[in-house]
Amino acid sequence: MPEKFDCIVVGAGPAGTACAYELAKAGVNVLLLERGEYPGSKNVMGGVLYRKMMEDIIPEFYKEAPLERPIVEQRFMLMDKESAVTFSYKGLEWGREPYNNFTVLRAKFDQWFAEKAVEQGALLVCETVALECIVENGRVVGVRTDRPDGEVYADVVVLADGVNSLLAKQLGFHREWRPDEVALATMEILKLDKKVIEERFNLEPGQGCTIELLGDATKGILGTGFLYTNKDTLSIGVGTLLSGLIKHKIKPYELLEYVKNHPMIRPYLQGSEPVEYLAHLIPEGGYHSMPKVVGDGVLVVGDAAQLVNAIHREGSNMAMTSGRLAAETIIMAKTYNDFSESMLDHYRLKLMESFIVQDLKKYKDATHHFDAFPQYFERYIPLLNRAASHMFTVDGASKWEKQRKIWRDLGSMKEKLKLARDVFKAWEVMK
């Protein structure tokens, strides 16, 4: 490795690789460091990749990238112990070019994406841990790695090292994250014949489906489960706030097994065989938890900057866009040979104007609200299931009688008023 680069990017996930790709394409001498054996070996996400943000970087990438299935249906299940209220949208327009989103397996996709950055001229070095930033006169000038003679220098360093960014923390950009700002996601990849997948999920050949699971899937803890269709595997997982796991004294793998054996989910998995188990921390603090993202000679992107929309389960799209915006800023800074915080602050301004921070602002209080008031998951979703059961059970009772029973089940007038207030509060934090 040469001693000095124009830019060092730490982390070859979606954010870091997007940044390295754009920089290399513009002729910037960029080093991309990855601590894993290969890009994707340490990366986990639910498995959905959004087309628009990736295509902003590589047009028509879907014609060559190792994708699993284009998603034509998104389902949502509000689950009780033996029932579920389900709603969905299925659109065949999502099954045609240019598509909307795809299921992916990160171990495959991240390698391909990093290879594309290398083709543009980036230098990828794996199995290398960036231990700390090298700071001189208050400015980041490189990183110290775990390799012999491992000091590498650059005009600017991009931190894309994930939610628990030790480098950003060492710089004082963020404190230790609280348990209610981070979720732990556990996921299993299950082998299943592709024809069985298509029959089970009512899909045409090659089409994909995602199912988001709320309520009993997390035993009432704030979080979601998910079930995604790949070519010949299924991705099943659950992610909940660390604070919820601690409070309820539930181990993550126990919660995953509970989801897999839930009567609403078990039939989808019948006959499958586990091939991989994964676990990963996900930033869920949102807008209020965003750390400092710019300093002299340094930028922070992706999960390291808490750029995840927990309500819509979006992260990879925000990561790639933040990486692209960081690259645009660095290219501009290079033309002026100015890598000061004031110049690099254009990145922060770009973030603030983008859909990323606009969406984080929109839902800035949502996660905290639903975490503080667990009745939405513990009481109201079961109530909804019981109401649906009453209404759709044909037992000789009139629909007026059924409506009166549902009304009585809501509790006293005080409880009904509380329900109405909670619905209004939920609307306020989501509108």
The other form holds:
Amino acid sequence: MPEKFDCIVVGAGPAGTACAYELAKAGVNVLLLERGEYPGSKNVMGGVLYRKMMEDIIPEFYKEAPLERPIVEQRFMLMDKESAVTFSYKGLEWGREPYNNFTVLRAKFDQWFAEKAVEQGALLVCETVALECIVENGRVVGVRTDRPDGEVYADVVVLADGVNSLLAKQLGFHREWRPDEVALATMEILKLDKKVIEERFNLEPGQGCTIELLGDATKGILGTGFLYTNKDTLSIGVGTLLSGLIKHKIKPYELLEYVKNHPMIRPYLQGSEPVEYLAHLIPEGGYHSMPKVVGDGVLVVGDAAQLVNAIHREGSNMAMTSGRLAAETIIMAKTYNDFSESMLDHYRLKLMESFIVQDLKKYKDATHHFDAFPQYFERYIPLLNRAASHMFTVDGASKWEKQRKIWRDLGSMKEKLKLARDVFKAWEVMK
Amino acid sequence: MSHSSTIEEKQYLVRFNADTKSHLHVLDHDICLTKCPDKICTIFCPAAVYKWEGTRMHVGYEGCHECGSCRIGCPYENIRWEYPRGGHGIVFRLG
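Go ahead and give the structure of the form predicted together with the partner chain, now that the form predicted on its own is out.
Let's see the whole complex now, leading with the same chain.
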């Protein structure tokens, strides 16, 4: 490979590829490095890809990209041991253009997306690890790879190397993540006949459904489970803060089995066969954990910058938009031939103004709050289930008696006040 | 799918292109022996890469998902964690 590029992007996930695509399209000479055998071979996602942010890069991508199903229903199950209170929104407007979101399998999607960047003129080099940034006079001027004579230079380097961004850490942009800043997610892909999926999830042919699982799905530890429909597979997974697994001494794959065998979930999976098992970290530190994202000759995008909204399970969209904003900044920097931190700081400002940092700010204390006060998952979700059971069980007791019983179930006056305070505090961290 | 699957069965579903040398290194086995009664990495590692063998930690790096949990979760920062050489390690085919 030639030794000097305009830009080197490390990592061909949604953030890096979005950045490389936009740069190549603008005629920037860009090298896209990927450590896997192919883009997507190291990448894991529950599976929801958001249409808007992808279309900001490739209009009408859904006409040719390898997608699984457009989602027409999003369900939320608040689970107890053998019951669940379920909320759902189903809207057929999501089943037609312009669509809201799609399930995808990342190994397929990321390959396709990276090929599109190559079509625009990006040079994709796989099976190459970027070992460290080459820094000269405090400025990043390239990366050292694990190929023989593997030093490559560029005006600017984009770190899209994911949640384990060893490169951003090497530059001192952040310390090592704490176990309560990352969630460990495990997932299985289960093969199931297309028609069975559609019948079981009440879907028209081709449509999809997502179900988020809270409460007993994670045995009361802070986290969520999920069950998503793909074309002829289901993705079932569970993610909890690493600190939660450590505290409760739970094996993640046993938690996954627990969810799969939960009486509320098992019927959905009946007759399916596991075809792949995957584990990955999700950066869930939120706004407070965002690292430094700009330096002289360097930008950080996507998971590497902790750009994940755990409450709304959004991440791939933030990755793509951050990649695109980084590209816009680099294109501008190139016209001035100035890749200093102060010039590249436009990227940080754009990020701050965008939905990305706005949403991270909105929920900046949410994860920490629910982590610090486990009663929401441990106590209130079961309480809600019992209340629903009392109210909807017809057993000769009057509705007033039932309401009194539910009221008593809330506990002593002190506990009721605590509940009221907790509801208010939850509103405070989510509003 | 009526029976539950073990971690060995799960790992059997995954394609690995293992390198000949490990990208994971326990820096000091004595720390695991003397300071870490829980051997917590043997619990939270999603691929059961870490197995305690009485006096030292066995590291089955060949089955690693490269998630990074051990680097972050080891209470003694006793694990040196690198990416496997380019093209090596786990190869996800789907998700």
